Every structure is written in structure tokens, then in C-alpha cells.
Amino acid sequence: MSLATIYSRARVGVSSPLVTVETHISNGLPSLNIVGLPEAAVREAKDRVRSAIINSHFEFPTRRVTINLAPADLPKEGGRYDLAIAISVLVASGQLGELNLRDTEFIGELALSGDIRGIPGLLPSAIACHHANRQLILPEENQQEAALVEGNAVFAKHLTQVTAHLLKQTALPACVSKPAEPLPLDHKDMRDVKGQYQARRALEVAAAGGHNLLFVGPAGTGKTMLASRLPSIMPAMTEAEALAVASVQSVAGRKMGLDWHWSERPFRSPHHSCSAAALVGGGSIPKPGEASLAHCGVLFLDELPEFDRKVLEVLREPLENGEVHISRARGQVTFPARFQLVAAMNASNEAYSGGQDYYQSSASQKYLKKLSAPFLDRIDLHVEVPPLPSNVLVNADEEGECSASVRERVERAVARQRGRQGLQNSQLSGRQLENICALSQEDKEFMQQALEKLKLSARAYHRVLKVALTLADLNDSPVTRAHLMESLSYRKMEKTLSMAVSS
């Protein structure tokens, strides 16, 4: 035969189409030629391919031999299609006979001793060809990813155990995940919060309706501390979202098990100097950036006026979508987004004076003015964080709720959203939310007397009406007065953060 035809997967933000390897062998002057726009490193693809099959002691044909990757038009990178061209050129030579292997598909870079190396990204790989319903064969490496899929996985070493397994002389083993580790002995819990009822109860309500918050208040009064400690009462992740999860870490090339733990939230916070391409992702390469990969998880943005007002504006998409569309000159990349973004600030950068007027101050107004009304107004809490007083601050023996009780209660709430709606309250449209939270003539009077002294606006109103939905769901009750009431209490930052960043 000297026409062989092999599969493997390309990477394309978290997708994973597929890539045919045609290689064909014909009579003319040894040569090996790559077509099908590859980058440089499948372009040297040639030089690893041809040591590696030396090495593992086959031969390499000494004719003219084309591989050409389709689709043409795709862009290909990486050393992911080393070992598929390997097989290829040895199916196309005839030095592993008639093969049938249009039901498996290879991934994996070689080294030139035949050697197969890890490569980022693989788990929409080992999606997509489940959904296939092909074989993979993947790098010993990766197999903890691909595990994590109910597919027909297996893995190799080297070059040799590959060509063994598809000769029927020694099967590859399956892949098969490890037991998740437990958590570290320091894991965060909420009863390390002294005091701070307020702001304990706005993290309750932000992790049952998936909510955004905002803490202000002066420095040391324990914001971090209550952002670290909210994916601590998140709900568990359903199976759907903690794959979404894997995928992204894993094609931002970082390892299981050492950088990021299966069924695990993440918790990303990044620095305040970090730039938009950093924060949203990018590069020639598109990769994910901060909002994704704190994707099902929590992003977040302290000292939240030091950061580039350019930078904070590019997380407005993502936080009404849930995605990030990132478009260069070769294509078009979307990654997931869906975070629940967790801020804190200081009302000002002067020393804290104590009472209301530190807030409406000149200093204050200033420094609030480095936000955007409309950055703002897609928080649905603000919340803020008063210092504590000495008394509670020095009684070390009384301790708050712990993370697992808080947990329990934000469970229920939120199975019986998503009973009800299939999703959380804070992800409802518009027309879900009217019908779902439909208030009395009364209430409806109230709000709108509300809406006007607050100066509240439409996206603003629709939050308020789904964090009191959120209450509702904690109480398991229809939608009150007392919902709507605490609703707008978290929004009483509302005039004097607009006053500052409009004025």
C-alpha cells in the first residue's frame, strides 16, 4: 500500500475538529513533504518522525513521500500529530501489513529515540473522539485526562507499543483515573470569619444564585478573607460542568492533579497589573485567560480601582454571556466564561476617617471614579464591609457558621432552581425571570417608587428581582416584600458609587 489514511484532532480553543493524515509514498528523489498549513513546529515533524521510526527499528522509506494534513484551510500547531503521522508513513510503507483503523485515532508527539511525549489540551481530544466513537491513542502522560471520559482510551510509552497493539501482539492498557485526593488540611471555611453577619449572609445569597458581589470597605477588614471562602459553599459541580472546567485547564496546558483537582471549583485571582489579553485571553495562539479558567468557578478582583479601566471593561461581555470571542487575522476562538466575579475595594486610597462621609468624601468620589457605571451595574451585590469592633475582634472562642452547614442550604436552594428553571437564578432571561417571579400589584408599586429614588437601571432592576429570588429559594417561599427589601438593601451602595463614577 502506498496511500494510508489516519486520524487525529487539531485544537481550537476548547474544541477538537478532526484531521485526516493522508500520507502517500511515490517513486522520485527521497523527500518529505508537509502540507496543510503547519506551523513550524508539525513542519519539523519530518526530522522527529523519521529518527523516531529508525529508533523504534523500522525503515524509512527512501522515496518521495507527501503527508498532507485536511482540512487544508485549518491551521495546525504543536507536535500533537507526530505519532499519527508515524503511523501513517508506516501503514503507506507496508511495514505493518493491511490495517483497518478508521475506528481509532492517534495523538502524541515522539521524541527521536520513539518515545511519546504529552501534549496540552488533550482532554476535548478524548471528548470528541468518544462522541466519535473511535479508539484514542494517547500518550502515557495524559492518560488521567482522557480517563475522565467514558471512552475507549488507551495509552502508550513508545512508538514500538503502538505498532505491537495494532498488530494484535500486546494490548495498551485503558486509561484509568486515580481516586480524587482529599482536600488539604488548610481548606478555607467560613468559620474562620469573626463577625461580619452582613457580608457572611451576601456570600450565602451569591453562591445559591450564582450572583456577583461587591465588598467595600476600608483595608484589613476582612474582604480577602470572605472571597476566599466562597467556593467553600458553592454547590457541587454537576458532571457537565466540571468536564467544561477539565477541558479549559487542560488547553491551557496545566496538569491535573498538580495545578488543578477534578470536580474541584476553581479560584482564580489575578493581579491587579495583569493586562486585558491576560484576563480575557489571547495571543497569535489564542489561549484562555483569567475568566475562563476561573470558568464554573470564582474570579477574584481585588483592589478592584487599581486595575486598568480598559482591562475591567472587557470582562462586561463575559459576564452578560458567559463566553469570551476572541478573533485574530486566521480565525475565530470562543472559551467558556461562566464565573462568578468577587470584588473588593477600598472606598478610598486615604486612610479610613470613620461614618458615611468617609464615602461621600472628595478622596472617595475620586478613587471611585476609576470604575464605569456599567462595570457596576452588572454586580448584583454590593456589600459593605464595616471594620469590626474590638470586642468581637478579640473573642477568639466564639467561631461563625461553618462552610458545611452554608453549604447544605445553598444546595437545596439551588436544586430547587434548577427543578424548576434548569439553571441558576442569576443565568435567567429576562421574560424566565418575569414568569417565574411574578409580584403583586403592591410589590410591584413598591419597586417602582425604589427604582426611582435609587435611581436604579433596567439590568440593575432585573437583578434585584433575582437576588430576592434567591432569597425566596433559601426560604423555599414564593417572592415577599421582606425578599424585595433585603434585595435593595444590597444595592445601597448604588448611589454613591454612581454619583462617583458619573460625576
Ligand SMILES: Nc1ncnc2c1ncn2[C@@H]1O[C@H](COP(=O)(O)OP(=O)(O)O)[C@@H](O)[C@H]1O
Contents of the next structure:
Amino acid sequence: MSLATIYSRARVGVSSPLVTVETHISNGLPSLNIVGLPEAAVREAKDRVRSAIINSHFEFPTRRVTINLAPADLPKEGGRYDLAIAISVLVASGQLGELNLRDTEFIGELALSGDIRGIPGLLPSAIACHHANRQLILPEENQQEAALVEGNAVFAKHLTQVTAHLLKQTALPACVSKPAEPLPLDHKDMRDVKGQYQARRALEVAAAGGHNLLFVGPAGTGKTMLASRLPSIMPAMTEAEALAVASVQSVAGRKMGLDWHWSERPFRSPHHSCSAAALVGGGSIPKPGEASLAHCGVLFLDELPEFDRKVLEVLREPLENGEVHISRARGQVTFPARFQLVAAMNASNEAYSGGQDYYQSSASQKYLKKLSAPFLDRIDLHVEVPPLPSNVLVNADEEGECSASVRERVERAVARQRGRQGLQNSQLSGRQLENICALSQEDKEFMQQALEKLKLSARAYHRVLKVALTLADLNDSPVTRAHLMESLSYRKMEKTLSMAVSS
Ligand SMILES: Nc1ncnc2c1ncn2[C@@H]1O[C@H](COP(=O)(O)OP(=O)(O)O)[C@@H](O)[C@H]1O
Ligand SMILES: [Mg+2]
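Would you mind generating the form predicted in complex with the ligand now that we have the form predicted alone?
Below is the entire complex, every chain and molecule, led by the chain shown above.
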């Protein structure tokens, strides 16, 4: 045989399209040509594959070798095709006999010695390969990730192990999932938060309906502490959500068990000096940003007004549709980014000690001007976190309710939403919302007055209804006037905030 066709997979965002590696060996002066890879990648792949083959006691054909990676317009980064290229050269040169490899895919980078190195972003390929009903042969380093998929993937450390497997001499071991590793000891629990009942309530509502939240208060009152405990009361992830989270982490090159934990909701807190690209992703081969790393979890923006306004504006797209689109010359890359936004803002202590409304002080008005009204619009719950009375802080008995117990209520409210509409309230469209949340004539009039008084936008109105629906779900009842009023109370900063912003 002088022609071989071998399958591998590319990476585009969190999807992984099929790549066909064709190798043709013909008579002529010894040469090696690779078509379909960027210049630099070709040079490197040639050297690695040639050395790996020789160091695995095979021969590199001394004829004219042409390798084509198709389709031609896919971004083909790094060394993930090395293994497939090496196998295709060995098959085309007849060193592996007659093999049918139509049901197998190969992914892995080769070292000069023939060792197989791990690659970032393997999980989406393992998922796609499983759907295509093929066996995946992958680097040992990536086996833990691949084991998350119920496929029949196998792993190898060296090129000779792969050839022995293909020749049915020694079968490669299957990827088996290890039991989920225990969470780190410093795992954050709501029990640690003393007092702050209003903020705790808002956090519970946010978890139950998937709403965005803003904490405002002086430094040291527990805003960061509260925000970092939101994942601990969010509902357990579905299998599909956990895989989606794992795919983003995999593509970002983050190690499971070290950088993140299986089925744990992400919590990301980028510094306020971060760039737009760091927030939503970028790079010539686009990598996910903080918004995507927070997919299905929490994106925490501490010191919100310190963020560059332009940087915050890029979050509007994911806040609206749960996705990030990055345009490149070769086309568009999409990353999932359905996170819950929690923001915190420090207010000066005097505003509180003087009993004065924080939002009225001129210093805070100037601070708040840095935020745009459309951005604030997308935050459903505005909550004040006042200084804690000293007796509450000192009293050891003041321990709060633990996360597990709060989460029970959240899970019940979420089950209600999933049963009714298949998704959380925050994701409802305007039409769905109006069908589900039909208000009485009196309530409609009440809401109309409230809208005018608070000067709420249409978007904000829908968000108020969604929060009211979540409050009702926590209560296991239809939406009542009390729910509407509580929901509106989380918007009472809106007017002062937007006045400060627009003036
Ligand atoms: N409500 C609270 N209950 C228990 N400890 C608190 C509380 N508020 C603040 N603390 C303590 O103060 C520290 C600083 O709180 P932090 O959440 O960083 O405040 P903020 O973000 O509002 O400035 C916490 O690590 C904790 O030790
Ligand atoms: Mg803080």
C-alpha cells in the first residue's frame, strides 16, 4: 500500500471537527511534504515525526512522501496531529501490514524519542470521537480527561505501544475514570458568614434562579466572602453541564484535580486591571477567557467600578446570550459563557457612620459614573452589605446556616423551574416569561407605577419579573404581590445609580 488515510481531530473553540490525514508515498527523490498545515507547524511536525519513527525502530521511507491534512481551512495548531501523521506514514510504507483504521482516531504530540505527549483541549475531541463511534488512541497524560466520556478510548505512552496495539500484539489499556477526588479542605461554606441576612437571602435567590448580583458596602463586611460561597449553594450540575465545564477547562489547558475539580461549579475572579481579551478570550488560536472559564459557575468582579468601562462592555454579549464569539480571519470561534455575574463595590465607611445614603454622596456618584446603565440593567439584585454590629462578629454562636441546608431549598426551587420550563428563570425569554408569570390586573397596575417611579427599562422590567418568579419558586407558590415587592426592593438602587451614571 502506498496510500493511507488516518483520522484525527482539530480544535475550534470547544468543538472538535474531524481531520483526515492522507499520506502518499511515490517514487522520486526522498522528500517529505506536508500540505494543509501552517508553515511553522509543518516544519516542526516533520522533524518530530521523522525522529519519532526512527527512534521507534521503524524506517522513515526514503522516497517521496506527501502528507495532506484535510479540510484545508481548519486552524491546525501544534502537535496534536503528530501521532496520526506517524501512523499514516507507517501504514503507507507498508510497515504495519494491511490495516483497516477506519474506526480509529489518533491524537497526540510526539517527542523525538517516540514518546507521546499530552495536548491541551483533548476532551472535546474525545466527546466528538465517541459520537462518531470510533476508538480514540490518545496520550497517557490525557487519559483522565478522556475517561469522563463513556467511550472506548485507550491511551499510550510511546509510539511503539500504539503500533503493538494496532498489530494486535499488546492491547493498550482503556481510559478508566478515577473516583472524583475530594474537594480541598478550605472549601467555602455559608456557615462561616455571620449576620448579613439580607445579603444571604439575595445570594440564595441568585442561586435559585441564576440571577446576577451586586453587593455594595464598606470594605471588610464580607462581600468577597459571600460571593465566593455562591457556588456552594448552587444546584448540582447535570452531567451535560459538568462535561461542558470540563471541555472549557480542557481547552484552556487546565489540569483536572489541580486547577479545577470534576462537577464543581467554577468561581472566577479576574483582577480589575484585566483586559477585554482576558475576560472574553482571544489570541491567534483563540483561548477561552474568564467569562468562559466561569461557564456554569460564577464570574466575580470585585471593585466593579475599577474595571475599565470598555472592558466591561464586552461582557454584554455573554450576559445576554451565554456565549462569546471571537472573529478571526479563518472564521468565527464560539465559546460557551453562561455564568452568573456577582459584582462588588466598596462604599466609604463615612457614608454609613453618618447614616447618610451612600448613593447620595458626591464621591460615590463620581465612582458610579464609571458604570454604564445598560451594564447595571443586567444585574438583577442590588444588595447593600452594611458593617456588621460588633456583637454579631464577636459572638461565636452567631454561626450562619450551612451551605448544604440552603442548597436543599435552592434545589427544590430549581426542580420546579426545570419541570415547568426546562431551564432556570434567568434564561426565560420575554414571551415565555409573560406566559408563565401572568399578573392580575391590580398587580399589572402596581408594576406600572413602580416602573415609572423607579424609571426601569423594559429589560429591567423583565428581570424584575424573573426574580419575582424565583421568589415564588422558593416559596413553592404562584407569584404574589409580596414577591413583586421584594423583587423591586432589589432594584431600589437603580434610580440613584442610573442618575449618577447618566448625569
Ligand atoms: N459577615 C461576616 N462574617 C464573618 N466574618 C466576616 C464577615 N464579614 C467580614 N468577615 C471577615 O473579614 C474578612 C474580610 O471580609 P471580605 O469578604 O473580604 O470583605 P469585603 O469583601 O466586603 O471587603 C473575611 O475574610 C472574614 O474573616
Ligand atoms: Mg472584598
